[in-house]
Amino acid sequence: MNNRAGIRESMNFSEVIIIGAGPAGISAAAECLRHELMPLIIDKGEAGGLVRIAHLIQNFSPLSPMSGRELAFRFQEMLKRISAPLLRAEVIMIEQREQTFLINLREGPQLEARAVILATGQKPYVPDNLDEFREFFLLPGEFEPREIATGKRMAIYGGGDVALDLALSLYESGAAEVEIFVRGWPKACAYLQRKINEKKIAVTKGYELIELGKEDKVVRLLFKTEQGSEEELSFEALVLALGWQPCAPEMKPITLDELFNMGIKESGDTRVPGLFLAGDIKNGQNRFIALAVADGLRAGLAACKYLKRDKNRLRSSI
């Protein structure tokens, strides 16, 4: 009892912490404070989450279609309202310990809380071959296309709907030229297919990206074709939009990995006591808002539901 009394003293201390202010976090800190929790939110960047490099979101109803920028807008003004506390910090570390989760912050206290929900979303994906040159591209959500983009050569490498979203971003935004280098096909949704056309947006099908240089302020692009031959182009940018993967701090003594092979409840239940998943972290390629805003309710009454349980279980051992 005196250990859970000195840990509630800490001024370190929160009932819940939600890791991650996009769509699933912020709504994970709705439902939380309809049950009178009030949370704690980390997040390292930009309130509303990686939904504001969207083009144009058509499926979320009611709200839709607006831009990527005018929804995250929207969700911050929820997180104002509902006046849920945001930390600006990055999250480097989760340790479980027997009651509570300790959170390490690459600045700042470490903090501690009784339940956590993980609402880190995804990051683009960078294959091997082309990591060793990660000076030389952008990946979404490093970059705003209007600050970037007015008047220059800009080359897109990948065919899904991040690919093809950003291109339109990119062309509306003043880009002097904008061409889609896809290794196969386009995988992107017919609509957008169909804008990229009506745009005479060049999409180059079976250039396998090998190698970047860079001299000046050109990027130099080798491709291998699917004739097997090679071919060097030059862009003043290239964007890597090649798909996500999840995004989370690292965690011990359970690894990510190893928590996914567990197997995680639609609920975002974890088999680690208190650990709730919530969003694109949890759902692989179903990336979509209205999922990830489902997802950050139910994990919220899933935490509120544990505490309660938590809270019991201790006044019965006393």
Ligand SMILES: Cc1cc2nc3c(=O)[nH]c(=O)nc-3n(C[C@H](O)[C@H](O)[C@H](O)COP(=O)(O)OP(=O)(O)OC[C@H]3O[C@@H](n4cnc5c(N)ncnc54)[C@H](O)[C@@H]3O)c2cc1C
Second form
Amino acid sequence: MNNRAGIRESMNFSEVIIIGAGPAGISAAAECLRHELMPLIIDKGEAGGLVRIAHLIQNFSPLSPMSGRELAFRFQEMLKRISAPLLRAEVIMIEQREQTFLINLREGPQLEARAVILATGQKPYVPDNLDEFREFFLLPGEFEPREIATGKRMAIYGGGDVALDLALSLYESGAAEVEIFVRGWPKACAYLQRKINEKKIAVTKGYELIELGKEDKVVRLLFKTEQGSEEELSFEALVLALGWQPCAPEMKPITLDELFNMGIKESGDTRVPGLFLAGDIKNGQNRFIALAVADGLRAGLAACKYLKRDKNRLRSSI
Ligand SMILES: Cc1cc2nc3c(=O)[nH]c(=O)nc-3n(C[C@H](O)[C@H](O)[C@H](O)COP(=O)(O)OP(=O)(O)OC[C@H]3O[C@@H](n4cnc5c(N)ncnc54)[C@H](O)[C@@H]3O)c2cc1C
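Would you generate the structure of this protein in the form predicted together with this ligand, following the form predicted on its own above?
Starting with the chain above, the whole complex follows.
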């Protein structure tokens, strides 16, 4: 369907579709509504995004300190207040057409929009050598600490903020034991390192995970130590928290990598007219809720301005 009248008649058409209902996506929706543009938001999971698994948010003033769960709940409440429709579905592909974007869902009808805000965040990074052991470990965001930790002996591999934050959540969710293994030294912020010390959560440094196995309900971890020896340890569950990378559905004809290579503006504008990026997906190591919110507002505004410009252009060309 590519003539404008046909598009407008379609039940599956929205002026703007926001993919991702984390802090960036919800903020983008709020900004669109200020310009009286009703977006459709799509998320494959719970609204609120990754915030919900954070142990304690200290740097999102004026609401801090607050648990990640509670902050996610506040974002969900915000979404209800602004009444933007939320579709629970996974987007598997975005196809750019001449005037619109086609949004393909894993299940459900194909959708179409004139502008798309991609606020899909980041996904955990898994190094190639551990990818083949995928069934033996959990990744951040895949589980609720409260639901899996009770009474379990758990290991975390990684030494960044997310690894230590998750260790605290698992500890407070009743894990029988939590031990952190780091290849080099923990890089997490001083506050998290102090908390880990206070709770007497063990941090073993200089251990590189080289192989994994499973026997019954026990995961076997084979480490290479700094001294070059090997050590095998067993836990009931392992969480891999080694870093993050941008997360997006497949994109055609221009892929996400190509989009990054062409350059993304601070405002989230891309080189593809009508496509905007907001939040963690564009912020590299700067994964902050406050930044995601600001990005969402900027992308919402940019999308509204784009749609107005596009409408005027079409009107004058008739
Ligand atoms: C353990 C942990 C602790 C943290 N602590 C802090 C902290 O203390 N302070 C701080 O500022 N930041 C913290 N962060 C970072 C913060 O959570 C992120 O910066 C923020 O959530 C980014 O918001 P976002 O909207 O860009 O992405 P996200 O919150 O990741 O939301 C992206 C959304 O997109 C959805 N999605 C992804 N792909 C698809 C698809 N194909 N189809 C449909 N939906 C899709 C996801 O389900 C998700 O809901 C923490 C993160 C973690 C993991």
